[in-house]
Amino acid sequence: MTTTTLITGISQLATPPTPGPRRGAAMGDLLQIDDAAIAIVGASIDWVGPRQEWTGRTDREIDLQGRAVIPALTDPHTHAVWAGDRYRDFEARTQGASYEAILAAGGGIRSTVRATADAAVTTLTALAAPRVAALVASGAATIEVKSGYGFDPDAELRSLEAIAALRATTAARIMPTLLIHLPPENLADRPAYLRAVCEELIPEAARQGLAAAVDVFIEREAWSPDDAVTIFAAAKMAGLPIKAHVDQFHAIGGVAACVAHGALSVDHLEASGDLEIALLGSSDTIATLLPGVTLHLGITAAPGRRLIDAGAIVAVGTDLNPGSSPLFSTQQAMALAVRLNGLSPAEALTAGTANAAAALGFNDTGALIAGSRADLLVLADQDWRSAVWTLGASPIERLFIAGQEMQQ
């Protein structure tokens, strides 16, 4: 026999209605329901609704005493696997050295995927593992990680399995990306080195299950938007879904590529303007804003709200990486989503769990309705908005993943 468990005392419980993508207005829709609780039977919610309708069984009870209740979050976008540091990156942008010129120089992107191709599987899992554990302690139960620092295809597949070894590590959801970041500095080697990204890497990936979709870092020091829709048909060849870096410092067609081609999801768009708000308006593909990436490196927000006003739909990230946003927690990302990118609460909200799920192709889990996963985060406060309003301290009080409360 299945055992229900209820949990009550729940002074305020804030949730999207509905799994899956929200868009535009709709997004900052939020159910919200006082004294409220909670049925689980298993992994998943079996009920939610008002404390006194509750009239089935109940094997254990948990009594919050006053606390408000939220979707579990989900960080779309990681690159929780790294070897190496990158203080000294740091302490040049501080005396004013731009992040294109610390690439220039040998920094930057290229001294990470330097220090972690040279890196054995188990460094890497070793070194990923608190990262992953800072972002679940931050309320993320569902958490993308991305290779893209290996830079040759050998070098990619270590990333990859240190991405799956991490799932013994956690007891969040593992979502593996295969991101394809860097072309060789070298223009002669590029031809040779995309042919083996798309002929060796991704189909070898997808063959071994190590990867769950491929990304592509559109940039003018990266690749270009006719690059990324090879890499496109190749991961499609493998049926892996697609998505990418675009926009972060320059504008050059990937939003426009990647709608075209059915990507899941955009990130980045701190350099997006009206052609890229209004195509992501009127489409399907999610955009992904990474407020980290605008604290860290002083760099124009992403527009989210101007994204939201055009029916786009917005998820928001970490982008936990050693160059551009060492952000460990995926509770802070949310919280600077309200005050960079100009959503309001309850976008913001919305944004951290449906979106960002569907951001990961997921749509089992970021809505606290009946069906979903019992994923659901416990707040110190009676007030569900304490989620975004909170900096430098966790307002996290308890966390459920897939009905088991975590360790705090």
Contents of the next structure:
2 protein chains.
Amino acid sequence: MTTTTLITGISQLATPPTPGPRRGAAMGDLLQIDDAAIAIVGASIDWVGPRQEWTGRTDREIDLQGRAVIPALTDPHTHAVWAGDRYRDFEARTQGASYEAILAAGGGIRSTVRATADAAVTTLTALAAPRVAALVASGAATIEVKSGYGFDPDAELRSLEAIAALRATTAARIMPTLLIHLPPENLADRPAYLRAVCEELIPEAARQGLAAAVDVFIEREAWSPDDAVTIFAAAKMAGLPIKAHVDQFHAIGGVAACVAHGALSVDHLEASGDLEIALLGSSDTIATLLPGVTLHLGITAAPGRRLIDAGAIVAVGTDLNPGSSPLFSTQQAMALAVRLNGLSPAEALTAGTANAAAALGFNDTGALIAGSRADLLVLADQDWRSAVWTLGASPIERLFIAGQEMQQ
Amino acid sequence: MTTTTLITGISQLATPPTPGPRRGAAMGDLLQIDDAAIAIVGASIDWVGPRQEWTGRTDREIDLQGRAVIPALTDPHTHAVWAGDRYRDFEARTQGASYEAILAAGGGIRSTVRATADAAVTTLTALAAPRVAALVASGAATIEVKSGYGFDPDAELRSLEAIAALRATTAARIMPTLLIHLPPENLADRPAYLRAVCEELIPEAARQGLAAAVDVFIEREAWSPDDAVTIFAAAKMAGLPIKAHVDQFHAIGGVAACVAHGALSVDHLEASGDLEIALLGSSDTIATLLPGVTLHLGITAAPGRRLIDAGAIVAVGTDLNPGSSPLFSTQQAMALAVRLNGLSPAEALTAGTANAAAALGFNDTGALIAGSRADLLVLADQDWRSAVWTLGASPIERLFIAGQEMQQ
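Follow the form predicted on its own with the form predicted in complex with another copy of the chain, if you could.
Below is the whole assembly, all chains and molecules, this chain first.
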């Protein structure tokens, strides 16, 4: 015998009208219902509509007394597993040190790799758990977490094990991605490392069920588009979808390679130009904005407005990491996409919900419609736009994941 | 018989080394003590030093087990009392509407004035209380709140009454400022309004003890520097210190007028140039940065780096208001000053503590030294720099105001 919980007193319900990815102008079209109700059975939404139209049985009623409700968020891009800190780099940068100078002083990403390599799996999980909890408190019910701070296959597998262990610490759905991040510093070592990645690491991560996707960092100082295509082939052989970090500092052909190979998403895009925007405008590959990097490093913002105008499917995430985006709120990432990337509030909501879920291959969350997971946020305000307008504090009063209310 | 509470287990204590304003290069000099202790008697700090040097009596010990401690923050610039919302303007701006078009459509600041004028004092206080609570949760122990959304002296006095009533809702120290914000739209009405402000409103607010300072909005579409000087004279006659909003969109001589008349602070400064920077570099008038406006509206950032290099006393605040800075965290304002205004982490800490307090005329908070109020923050991290590095979530675990721990 199933129990129906009816959520009432919803001043305003706002949601993408359908699950799955929405592109271009459709990103701004929300379904909006005043004085709405939502019927939940188990982990799923059974019915959504105007309160007065509900005629079913109600076993339990939750009266929100005039608050807005939106879908829970998805954070499609985080590096939440790391050890050590980057405070010294943070200080040095404000004193004018260049990225290269920081690296030369033993700082930068390679210092995070050293600290992460030295940490036990249990330590990595313990360090990551409060970061994930902060993202959940900010409204995320589904969170992607990448490996990538290892310099050898064993270290990468340990990071993936730490991500798997995170599941015991949170009600949020954790999606693990194997990130092929930095190549060996010595050019001569790269071919062997690439072979190990493709022939050992990817198949082993897939075999153990530790990765749901493979991501490649395509950049001048990292992997070339050709390297990425080699890695993509190994990922496909292992049955894993592909993603990539592209155009963060330089547009070197990453978008074209990813679109040609059917990547699930391309993330960053700060240096994307006309060609990349046009490619993404007619592709099913999702363009993921990471505005925390723009705020923290002061680099150019990705052309979110132009991507949407070109017809692209745009998502947004935190990129939570210690070096380039210490942004511990998925809601703030959405709010920043309006300020820094030119999205409208409605487009930002779609980018942080339906499209962010689609960037992880999900269409069961991110829209409040019958049949979806009951992942939803109750806002403190009666107007849904507070979810995108509010800076510096949480506009969220209550959070439900798969029908269960979280204790905040 | 007094009771001594000893806070121990402080991995790192970081504070401006003295209370009161600090200028230029001195803003970057912090007193830092590892394995520190703080002795609190009543509302005040009795002693600060390395744990092992404490030889006094300890009646009660609070062991932080390895967390960093910094002074509690001061928010020297908020407009926390308002009614209505500006969501429609927020949406319109992302769709390219100009400030003028928003005003013409009945939006903009005058819509906030209409809504605030229609609200009862008790309503205004009830609306403002959770906003102040958010600032306190973000680390602020002293908070300035301005009137300014009234269009007549009565409405301004009602806002000041609402601010006074806020004191019953929070342990934070609330400092009320009478803001002479927008002049009448009709130019012909301005002289009479200016006279009413100087001859009725300011003396009455002072007589009733409702204002601790007078602020003027100096801008092309608002008051001229000459108007401001007239208002300053009335404020001085009433015994109130003066402040001003200057150079937000246009530098029209506000800084020079304020410095010449001994203003406590000049706030905004986004359009300040060489002349204004030089004036503030050798003045005791505090230069208050409001980076939330830069983030929300996308306007130029105030030249924080150049002001400090010129020797100015720089403070930072949220400017919390519905139209141009919906930033509900004093800690995030400090964090944004690093990203947007070019401050170092140490300079930002000084700007958000000792200098922010000085911008309200206080030297009893903002530095952890014997004799100061026991206003302090316990961070979740062992490194004080987390207080400035963290974006999107609170790095603060515990907050003490005047020796009392707040329940968060």
